[in-house]
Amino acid sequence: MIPRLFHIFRNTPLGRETLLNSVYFCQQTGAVPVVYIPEHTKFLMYFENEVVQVDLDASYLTSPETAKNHATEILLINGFEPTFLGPKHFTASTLPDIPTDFDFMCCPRSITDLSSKIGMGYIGPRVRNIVNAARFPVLLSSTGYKPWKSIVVFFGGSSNAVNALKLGFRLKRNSGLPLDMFTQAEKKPQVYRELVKSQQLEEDVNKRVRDWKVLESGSLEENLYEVPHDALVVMGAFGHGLIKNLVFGSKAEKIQSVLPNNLLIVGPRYSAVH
């Protein structure tokens, strides 16, 4: 079955370059896009074991009676047969139901801001909230439109981190691209090597991954000059449920502010294929 991307379409320069980072996603990883062009600002995801409402800035209603044509003129060029969500549920009458069984979905930082405010350094909390709730990665794209010619595995030992390097194998092997591994150590680099074969996962590594960067010194923030510019970047995040919002692990957090990749985060309810 071939894997669907779900992407929300805003009809602004910005949502433009989003949407291209979209496609090139499915164009190396053999996925295909379907692109929801939003009538509301709200809506409602249904995962297993949480309903996330989703409101989006008034951005995304820009233009309407010219978002289809654009969405479509860029799928088209790229070689997709436009492929559209249009709700058949709604819970209110502006509030529709948004299906979950897709295998990748992509957002910007922020779904819930104007342009002038997205930057590096802010996750949106209903960003954050798909990716605590969702069982598929998010591919959280650059604010502009960035190709990748390689995949990087952030690798710290967490169970996260060894889905993340289960997802990264799959998609070095849909994409044929090189696949490195990159550790900010904070233990001795046996530990980490130890715990890649305790999960079974030696073989694959010493087949599949092109280099393992493995850093004693140096701070995360400083070392992430190390990662190429041109990389897909693949990590685990987990949350911690406060009144109000969710937390990405501190070191998630320093990634996504200081690089500008695009970054394709596993969540702690991802189910690994491998």
Second form
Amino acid sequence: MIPRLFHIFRNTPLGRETLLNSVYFCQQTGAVPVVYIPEHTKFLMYFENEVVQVDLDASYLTSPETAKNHATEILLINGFEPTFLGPKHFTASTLPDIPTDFDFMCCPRSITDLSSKIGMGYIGPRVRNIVNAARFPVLLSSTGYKPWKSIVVFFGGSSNAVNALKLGFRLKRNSGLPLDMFTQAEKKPQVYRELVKSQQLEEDVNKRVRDWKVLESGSLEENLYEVPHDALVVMGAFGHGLIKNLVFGSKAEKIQSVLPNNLLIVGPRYSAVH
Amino acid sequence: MRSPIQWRFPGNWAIFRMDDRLLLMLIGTIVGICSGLAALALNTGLIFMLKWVHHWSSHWWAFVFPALGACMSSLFLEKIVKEGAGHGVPEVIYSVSRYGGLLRLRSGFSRIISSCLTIGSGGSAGPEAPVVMSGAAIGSNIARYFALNDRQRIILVGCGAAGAISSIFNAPIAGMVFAAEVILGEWSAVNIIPIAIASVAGTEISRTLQGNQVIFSHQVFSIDIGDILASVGLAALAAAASILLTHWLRAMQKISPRIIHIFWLRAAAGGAAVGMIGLWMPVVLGEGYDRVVQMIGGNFPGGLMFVAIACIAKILATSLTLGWGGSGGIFAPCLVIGSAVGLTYHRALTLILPSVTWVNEGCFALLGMAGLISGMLQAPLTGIFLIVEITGGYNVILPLIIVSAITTTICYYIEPASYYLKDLVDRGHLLRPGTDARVLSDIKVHELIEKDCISVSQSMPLRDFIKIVEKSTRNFFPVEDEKTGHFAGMVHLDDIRPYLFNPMMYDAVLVGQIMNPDVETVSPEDDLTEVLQKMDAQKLFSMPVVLNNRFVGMISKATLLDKYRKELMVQTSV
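Alright, leaving the form predicted on its own aside, put up the form predicted together with the partner chain.
Full complex below, order starting with the chain above.
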């Protein structure tokens, strides 16, 4: 089955950049973009065990008469047959239901707040809810169009990080791009290698990972400079603990607030295809 | 790596793994208590607001209260909690039908606040549907917290609705019946037991905190055969009132956005209109329970014309409140309108046949309530049990059954879907358990795709194609464009039959020449119902699935039947 990426189109310059990032992701990974041009400022996503109401900021409804043409143009130029999603079901007359059986979804860092407020270090509550509830990984695109030439997986040892690593292998297989691993070591490096071994991923790591940087000194913020600027960063969100549903996890929060790269976030309900 | 906090997942505890009925009974009790408390919160809020508004209700400018209330209610729903207007019961039924009872957490309180603003300020609506929405959302979110599956979640949604109705009416059987008949649309032992327990919990909460009292207590009625026969006519009148209320509500919902575009102004205009009617006829204001008590007690003032006009005015006021953007339900208005219909009928009978001795008019008011509830909800059992419980009137059970049954039947013939279900039926969104539509909705096209098809290119000679046919077990072969990989058409075995016995043609004919390029295709996004309609219309047994111009696989009726059977077994198994 051809993987599908769900994209909510915002008919603004920022929205164009986001769609370009989605299209580039699809080109690299063999996915097909499915574009939704909203007609209402809110919609519902019914996940397996949660319903998320997404309240879009008003800019998503900018110039609806040109939105489809703009999106079509970008898709055709990049070799994709335009596929638009029209909601078939409505919970209320102005509240469409959006399917959730996609393989990826692309979001800016916030879809509820005005684009002028979106900046590094801020991920909106709806996007957090989607990451938490979705079976698919969420591509948090950078604010400008930013092609990437390699894949970097942040591996901190959590179950979500293991899923992120498996997703990294899948992306490498589909794109043929080099795959690197980064670990900000809080324990001895051997612990991480043992963890990889226990997950029966050692052979894959040896075969497919170009470089595994285990950073034992310096803070995470300092070490993030080592991440190539033209890499797609894959990481798991929501760590351990009682408040795991509320915050992304301390490392993920720092990474998303420092790195301007495109981020592919793997949530706790992601089911990895390896 | 697994979380050590197992208390959050009681579904995994050994005792509950033996039989999930125990788990549902335990959590159903919690849901019943919470929804009962929600109902009490709304009741308390309404009493407070009505008392506060009552101080000024005699002034000529009091008509602004319903306007303000409806305006604030719509602003609260649209801008603060960002939910649409309406009472929410169709949303609960829709969620149960299609999404395993998933409801937003905010729905647990949003309708309570909005309906409190609408009804407390004098709007003509009822608090019951909002508490059903609230109770159902509480049940759904408790199920989510405990990570229960769809079937368990749906039962807890039913528990929430049952607990709320039981608590607000002090009527456990009505709550239970309402949840099964209206919300879930199915009766099974597995469902009923936790719902019954939730009803008991909700009722007990109400009795503990508010006291055990029958809401509309009345004298004992002595009913004879003449009254029972006369109740047939009352059923017809109740059905007419139900249809009128349904049509006016729908008409207002359609007309109001065309007249005033701004939603809060629209709600305010509707509220102001209700307020002005209320200046002249106060019976239309608020939930109207005190008027129902008067009517059942046979103390309602005025004559035949007055009560008939009051009935029409209440229908109009309810349509203006709910059709113009106010928040609330139709239960309480149905009780008021129904009792007014009963009174009108009794007074007309007395006028036409003055020599006949009829039972007290309060009895007909009571029967009229059952008729309106049954007609609007097309749920006769809910109507019967609700009226029996809230009036303590078991002695009227025979005419009650007759009125409920006949009203439901007449309304069904005129308007096949109830008020709650009409929109869902019109949109094709009502999927009751075990029905064909429900089974099909749970199967996705991508689950049925057969991928064992061998694709061929347009330039392939027939000789090579025949070799592929030898290896394959299928009758259809997708053809792809060599350069782009796009789907170009299909070749069926029948298409090569004319050339099979002429080896001279093997190298002369290419696949592109014999393929059918005009093939009907489906997309993985399509609804299975639409796919089946296409297959039936074209008399096809299989169709190619194409995404982004690329062939993905085939979908066939044989695979669908197999999957359908499995899905039906899952849905109907207990």
